[in-house]
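Coming up is one lone chain in structure tokens, specifically the form predicted on its own.
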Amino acid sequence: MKKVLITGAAGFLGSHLCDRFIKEGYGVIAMDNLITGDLKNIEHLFKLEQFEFYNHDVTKFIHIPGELDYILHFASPASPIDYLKIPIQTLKVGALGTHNLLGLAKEKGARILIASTSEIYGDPLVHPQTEDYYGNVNTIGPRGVYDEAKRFQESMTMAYHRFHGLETRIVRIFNTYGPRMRLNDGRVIPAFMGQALRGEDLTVFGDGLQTRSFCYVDDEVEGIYRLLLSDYSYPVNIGNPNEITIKDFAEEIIKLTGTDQKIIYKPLPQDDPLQRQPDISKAKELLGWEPLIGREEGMKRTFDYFKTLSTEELQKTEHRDFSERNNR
């Protein structure tokens, strides 16, 4: 049985990867230092024998006992709540802990995948975004701890493939979504589905007219296997083309929930996307692949999963362990 150590695995993504590898026949090694994560979200898996879960801060030393084929790098705060929170430990997370899955990688003589993300390219000054665009960031604003994180990131695999020999992949996920998403965790479509549950009016930030390009968590998953298993090093985006406004996304909810809400607009966040699409090209010509699941399907499914939460969960507020002992 071949073994994957999988980072981040109680988050969101996190934890369809150990599903999807888990199917696979896999034997998953799952680590969290659930910050953010959830256990709720691998429980089910607990019961199997071939997975176990460490409880471990990946910007600490990783000790990993026997034979490692595989390691995948989702650990790190990815919405904005959180690393703004949080910012120097992401920060953290895609230096430190980054050079610790390399080294383990290097010592286990295994294949790292590495979770990168559309932010590297910031504010787009070319559209759709191609993964040989440099990207337009602000390296001082409060969002470039997440994404000089990232970009950083990138240059340690990129220095251990070319230095080491090592073998390593980049994903560069755009924006994903599905059932075990966090409800209040910041991100445009659980924002939307929350208010839209809680009977508030939907708030759009700045004039609405701003773009994302959603991926369904299955077609994204099915995205990152290929690319793990496939022979190219470099960079790769993994999303949905099919791009939107905010302001129609916002009436799009509205009328998926069956709700009468308002939509109220606010300021816009420094440095916040006007505009946010994959091209995917590369991952259509390398692995034979391109997203499957329409939005009207996925945003069904989704809903589907909200409508379950219970009344306490759908109005709590995060109470997460945003210490300063996390951001030292």
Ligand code: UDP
The other form holds:
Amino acid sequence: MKKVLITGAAGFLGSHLCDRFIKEGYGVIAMDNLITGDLKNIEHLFKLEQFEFYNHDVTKFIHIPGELDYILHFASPASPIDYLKIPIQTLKVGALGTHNLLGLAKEKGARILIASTSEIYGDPLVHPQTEDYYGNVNTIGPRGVYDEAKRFQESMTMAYHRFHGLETRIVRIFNTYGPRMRLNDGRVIPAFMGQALRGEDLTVFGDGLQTRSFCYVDDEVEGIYRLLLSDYSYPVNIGNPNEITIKDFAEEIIKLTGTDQKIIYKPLPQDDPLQRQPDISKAKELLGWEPLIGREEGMKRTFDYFKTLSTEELQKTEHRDFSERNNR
Ligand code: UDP
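Next up, can you give the form predicted in complex with this ligand of this protein, since the form predicted on its own came first?
Starting with the chain above, the whole complex follows.
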């Protein structure tokens, strides 16, 4: 049985990756320090013999007994609210954590895939974003801790590839959504869905004309899986190119949830990218991959998930809004 180590395994993407690798018959070693992850996302796997969980912080030395075929490094806070709350950990997990995992991959002769992000393009001046665009990042802004950690992570990974001949893969993940997103992570989809379910108005930041392109989690996982098994070592964008303004998106959510909430406008957080859309030509060509699940279907599935959450869970998210993002 092939063995894979997945870091950030109790998080949104990490937990879906665990499910996928279990389904493919791998032995899965799941690692998380549970700062932003939640064991609820993987508790259904605990009974399986092919699954193990280590509660460990990857910025500390990592010891895994036995052989390892693949490593997927998905540990990191991944929402603007989290970077503001835990900026040092965000920098450390992208930098020191990545270094430890590259060292582990070298030691085990394992192939490693690291989770990079569209954030490395910053507030992009090239649209849509192709992999050869170098980006426009404010190193010292509130998002800099995430963006620069991820940029460093890419450099470090390429250095291990070139210097040590390590088998490496780099996925640049664009906005992804689906069940198990944390309701209070501050990202726009859980924020709007939480607001709709609590009967509150939807908070659009800025004039709402900024754009994003949202990819359903199953599509994202399929792209990542194919990239891992490919023989391509340079970064590949994986995301859904279907772009929408945040204002139009808020209107779609109001329609979907059947609520009569209004849209209210709040200040735009600092360095919030004005536009984002992946160019996925590379993924299409190299991996034969493109997203299959449209926003209507994906959002319906995601809303069905949020509807299953208890009132108590829903209330916990009430006090987290833009002011928390701006006033730090
Ligand atoms: N956003 C919003 N209202 C919210 C949360 C976010 O209008 O309650 C906006 C945010 O300013 C950004 C977009 O939605 O322009 C996506 O934000 P998110 O934090 O989900 O992701 P990112 O900015 O990292 O793409």
